[in-house]
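For reference, the chain that follows is the form predicted on its own, supplied as structure tokens.
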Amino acid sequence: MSDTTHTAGSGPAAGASGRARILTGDTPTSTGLHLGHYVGSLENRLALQGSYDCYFLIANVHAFTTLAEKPAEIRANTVGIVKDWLAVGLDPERSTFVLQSEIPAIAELTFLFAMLLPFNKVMRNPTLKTEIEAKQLGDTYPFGFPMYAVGQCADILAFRPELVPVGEDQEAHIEMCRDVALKFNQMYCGVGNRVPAEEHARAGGLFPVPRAKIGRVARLPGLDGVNKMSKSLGNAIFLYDDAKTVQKKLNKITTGRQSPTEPGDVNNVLMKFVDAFIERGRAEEIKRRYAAGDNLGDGHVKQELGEAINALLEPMRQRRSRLEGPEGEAMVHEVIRRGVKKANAVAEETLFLAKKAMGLDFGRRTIG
């Protein structure tokens, strides 16, 4: 049934090649994913899908916590998110791509794993916080907007992989997925409580404890120098931007100096740009020029900020482009189809294993 063979102290769920496993995704509440997206994660992704067994989630049910009234959207998103995906590189021969909506064990998995969480650790997620905040949406929300702290950990754990690619704005959620899995292992696995996280499937327990991998940008901000780069606050370039409007982006980006000759804040909005996308010796060059008031104006370093993102992301639009139209939306379609019948067949078996060490098991469903 599935491509996992993990009993009570086995080890470590891993793919039929014997790799270690991830597993990471993104939620399309907006069309697009931008380059905060690109330098948190999907660099990481890039990096580790040669070497890993990887799981990339689309959380689409997730983003029904605040556009529940606007499914078409959420649609139309996840479809973007996808395309995306396979133009950034990210090769579904190699990588597995998961829709969640389709994956039923992860929404059993959230109600079981929400015995586990205190009501009040789950509200005091500093990530819930920031974005009750971010998106002002004071206490309008629905239930399920924190119940998708508890989600993310099932998404994560469905799957029992090592590592969890994420933006340094995720690492509260991966905290919480790892006390999750600590206490599942404990309570019902029968880990010791002083057992190292690290050696808890070794010890018997059913789920490994994840670890975040932060990317090598662990926060680019945004445009406008105020927030973290957000689809949501309308301060992202996106990885599908043509080149002209990238750089009319860039060139809203402000930093009060007033000419080329003033002395430059390198830690301001601009200098994390140059940090992130121009390669390093370049980049410490500039710094050192902008710090001294060297004759090096916003405008020079913006334009040359221009060339190294559009060189970036040129092959991915030349990608996105051929998935365009009735072929691209059917090589999709096909990609989803794929992923979620071998999604299926690993959390299932999470599953399975999860309710037997439960005495849930009365019987086991096989999911086509």
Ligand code: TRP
Second form
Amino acid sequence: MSDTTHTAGSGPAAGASGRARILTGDTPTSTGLHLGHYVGSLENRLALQGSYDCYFLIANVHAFTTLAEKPAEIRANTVGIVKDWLAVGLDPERSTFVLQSEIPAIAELTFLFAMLLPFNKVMRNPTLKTEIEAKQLGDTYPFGFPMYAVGQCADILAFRPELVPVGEDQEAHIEMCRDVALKFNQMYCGVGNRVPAEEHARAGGLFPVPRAKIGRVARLPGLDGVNKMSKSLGNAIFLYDDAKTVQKKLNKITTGRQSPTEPGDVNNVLMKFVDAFIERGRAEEIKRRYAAGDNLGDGHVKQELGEAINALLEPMRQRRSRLEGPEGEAMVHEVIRRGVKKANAVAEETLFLAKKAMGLDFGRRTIG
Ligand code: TRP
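Having seen the form predicted on its own, the form predicted in complex with ligand TRP:
Entire complex below, previous chain first.
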């Protein structure tokens, strides 16, 4: 073991408050977040924001993997996502909003972590593969596209969180991130090969090996009932949609069912939405009657769904209305500025410790 090996046993990274950390994020490739994001991750963030030290990241550098020619779009989407977060109720007083492009430690850790991941393993990452297919990237994607999966490991580990609340589609990325943490701790912090993942931090590893926390609805289908909900597939209900738009979109769902007395398929897209957005007891009753062909029409179900979803979105609309105009824009920029400052303090510390463990501690810098 070299004398530069990190053995301080910093333990699970906890914020100034002593609370364990969470990190998760969104990529600003679309104008805003949709219901799939809500049930997949935002809901968990809201639930955890009181008891964890939370870091919410806007992966604006990653947005360039597919939108490099549209920087203005990425910029507008970035502001849109911050507005969505504020509208949903993520609270910048309690949580830290992290703008990826302003955190140099993330870029530096990406390069260092790239050495710990076999090239072929990155290229086989199922989340990347699915994305290449869904976005029809063929073999035209830039080098930076698979690179973002390595970058995501750095997004996460820069904050040394214990939990990463994400939708099911991100699981492969979290798995890769765990691989990086394990390898780093073993290679540079002297953690033994047999030490179980959850013991790494206690055994002197710099990085707690983070776990994914999958949302209540792992994969919400889009309105087409085939693909997952996604802006690029045009099958999404956005958090910023008004009440009429929500109902109009729901009304377009097709199930192939002919009449309210025809026994319905309780696994169809409409029923998945019922499960996701209508209170448990009532949802069970709807499904029972639907399956039995007990005079419950698709139109009626869509109406009830519309009411439930609009009730969920209404408080968000109210909060969002306060973010309009130049004042709202200024508020968003202020939130970003403050978040960047807090985030850099943490990420710089992690980078310093990582470099120290790697024998790269030749100087210490401060970012103000
Ligand atoms: N790739 C994620 C998505 O598109 C966004 C993301 C970037 C992220 N960095 C992250 C999520 C770190 C969790 C943790 O949804």
